[in-house]
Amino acid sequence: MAQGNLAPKDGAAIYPSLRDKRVIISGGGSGIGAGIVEGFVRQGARVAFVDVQSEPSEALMQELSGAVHAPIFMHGDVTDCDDYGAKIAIFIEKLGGCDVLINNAANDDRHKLAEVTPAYWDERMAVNLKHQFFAAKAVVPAMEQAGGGSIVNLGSISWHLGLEDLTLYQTAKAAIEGLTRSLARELGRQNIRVNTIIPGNVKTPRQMKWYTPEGEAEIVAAQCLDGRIQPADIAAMAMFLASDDARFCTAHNYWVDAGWR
């Protein structure tokens, strides 16, 4: 397994099937994405990730530099599908293929209905939905060559709750669940599994911008379980769905929300 302090943390699951797997992750530089990058690296996977934020991404690279396979980072904006597709091709070449795609990148900026323009609509769909489809399309040939693979899309609990000031984000996130079902049907005979993770409110620096201590307390009160969900909790589900242990899990949603309703 991964060596030293970059082995899976005490008590965490170890998936032998993830060792040396080729994993591509979008939005891997901070928050949930950074937790997913770290989780796969600690499993001994070969990880490549893209992010628009270079500084936290470089810091994460340094933190994980002692791993069996140090992660690869490239700066990139997923809303430019041509450029992102080119970066995926580079990742596939560097990794020697692709077994796992984690479609994580997203942006949940708040907005009022009256403020939405056609251009803003297109930009929100690009950052929250469009890249997931084209990234999946880009990795399919490599996964077919490998004999199969796992695509994990990140959805959101927000549209299930109908939260305020997130209409476009929630529209995109709702569509991801339909995209997952469709891709799972299209790709299943190639042994490519496709699933959605639906996180609850995850405690990240970005989310802390939106919530006061009182707001956090309201979230916890609405959950069935006490405590705040961490990026590592989402990573744990992503690693399970990418592993051979989940070989018959496809076309479905997997909630990590502490029972928030």
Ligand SMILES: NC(=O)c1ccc[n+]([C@@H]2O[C@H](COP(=O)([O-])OP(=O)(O)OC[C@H]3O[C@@H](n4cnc5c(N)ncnc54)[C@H](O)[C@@H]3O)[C@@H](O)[C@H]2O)c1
Contents of the next structure:
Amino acid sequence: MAQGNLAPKDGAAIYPSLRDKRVIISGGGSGIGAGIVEGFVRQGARVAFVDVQSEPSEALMQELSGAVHAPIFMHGDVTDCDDYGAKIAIFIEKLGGCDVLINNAANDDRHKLAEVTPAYWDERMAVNLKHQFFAAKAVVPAMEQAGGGSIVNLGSISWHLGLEDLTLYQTAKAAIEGLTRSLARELGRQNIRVNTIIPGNVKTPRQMKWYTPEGEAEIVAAQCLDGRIQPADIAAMAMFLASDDARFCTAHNYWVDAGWR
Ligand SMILES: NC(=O)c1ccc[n+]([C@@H]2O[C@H](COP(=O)([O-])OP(=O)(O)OC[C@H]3O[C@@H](n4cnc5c(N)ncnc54)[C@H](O)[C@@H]3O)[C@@H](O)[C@H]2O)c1
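Since the one above is the form predicted on its own, can you give the form predicted together with this ligand too?
Expanding to the full complex; the earlier chain stays at the top.
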């Protein structure tokens, strides 16, 4: 299968059904999102992504420029619903439709109860929850036109564990699971599947801001499996859920957490 000079990495699955698929990803410039962008591009999908960080996004574009379909990047802030909606419309036009939406962008800034104001609440819900709903709303007509689609929402293990200093992030991430089940019911008859991926602790540049080597060792000790989860491990699940192999998977949570309890 010709993929320009990029193909799925050795040993990785190849999904023929993802080839030429039109995929929109939020927060694709770094961390897990960058792994998801790379994964889909390596499958020969047509990928468009938005991110607030231009520098890593452009570096990623450069890295993937030899692909059969080089990805499209637009700088954008998902908390500005109107602007993000307009960018999604541009992506749909450029890609010629939309088959897959990956709602990935989020921000896990820490806070204490006493510090939270109504404005901070709104801002946290905007960056962690609201855009997932409105991005889904924006792509549904294109997915209907395509005869179906797959929406993948990034949730989090954090609220299942009840971690410290993350009340608003965890509130939003808990709501995403309800959003997934509700949209899956509403959109199922249009053959649009909606699922949540629940990552455990994934080794990304941002997470390394929070964790010391001792903290990382504690996470590994709490997992069933040794080793640190990488963005590519989350991308692997996203690609499966987006592929036709997952055609009867909808309305559920898919954990990639190495058995962290
Ligand atoms: N890394 C983990 O351990 C972990 C664990 C559980 C869940 N998750 C979830 O996985 C997803 C990706 O996490 P990550 O660790 O890669 O995060 P990250 O912070 O490393 O990357 C998020 C990306 O989204 C972008 N982004 C942030 N705010 C944005 C905005 N307003 N508009 C546009 N782009 C914006 C960032 O610039 C960044 O490129 C998130 O939904 C996160 O909640 C991550």
